[in-house]
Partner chain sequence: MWGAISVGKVCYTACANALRIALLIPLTACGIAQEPPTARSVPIHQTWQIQPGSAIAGHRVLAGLGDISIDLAGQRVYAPFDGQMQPTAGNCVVFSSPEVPAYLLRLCGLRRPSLGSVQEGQALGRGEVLHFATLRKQTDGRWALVEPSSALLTRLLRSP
Amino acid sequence: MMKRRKPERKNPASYLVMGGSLLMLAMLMTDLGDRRPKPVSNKCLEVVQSQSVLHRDKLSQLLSIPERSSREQVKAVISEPYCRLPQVEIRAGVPADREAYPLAFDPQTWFVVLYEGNEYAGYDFVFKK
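Can you show the structure of this one chain in the form predicted in complex with its partner chain?
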């Protein structure tokens, strides 16, 4: 007489491992699939051009423009920003405008440019935290 095989009972821990793995896979796929710009966008005052990104060649051109050049010189190289950040006044009596662009080749990194009046004051990169 053949022995009837007992149904194999899984250890509850294995369900946890399987569930965790599936969850991690889902999170990874979501992250890989979502290439849209991420914060700095939560600091934006207004979105100007939601499709705007800064390409490597434009970035290189921009970095060759000396600080204290005119805003027009910068604007001639880079198109409209993704968004404007709130105006700030760091120096007494000199309001500063800030514009932000996600990098086309690394959308998690943002390029922030600061103008004071018609003067291009400087730039920096905001990395995803």
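Given the form predicted in complex with its partner chain above, I would also like to look at the protein as it appears in the form predicted on its own.
Chain alone follows, minus partners and molecules.
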């Protein structure tokens, strides 16, 4: 005659571990939500030169300038920006100035140059569509 196995009962401690794990997961998800970076505003703080645009040849020259070059080296290639955008913090504790140049061949796209102090820190594109 076959003997029937009794269904295993879970130890009450296992329910406690599962409940604790779910609680930790919920707390972790809540905590991560607070650490999300805030969206960066791409609204002009100040319009510098309302007619300023960036042509393809200047864009090509700009893209060949290595990061950490001097601000003057970049300014030798491009003229005054269309506007200045709010500062951002790319590296912790180092504010970066941003200057926007609409592209001559696509005015809805801005080429944004970043400076940390007097150093060229890189670029970004902003799509205004």
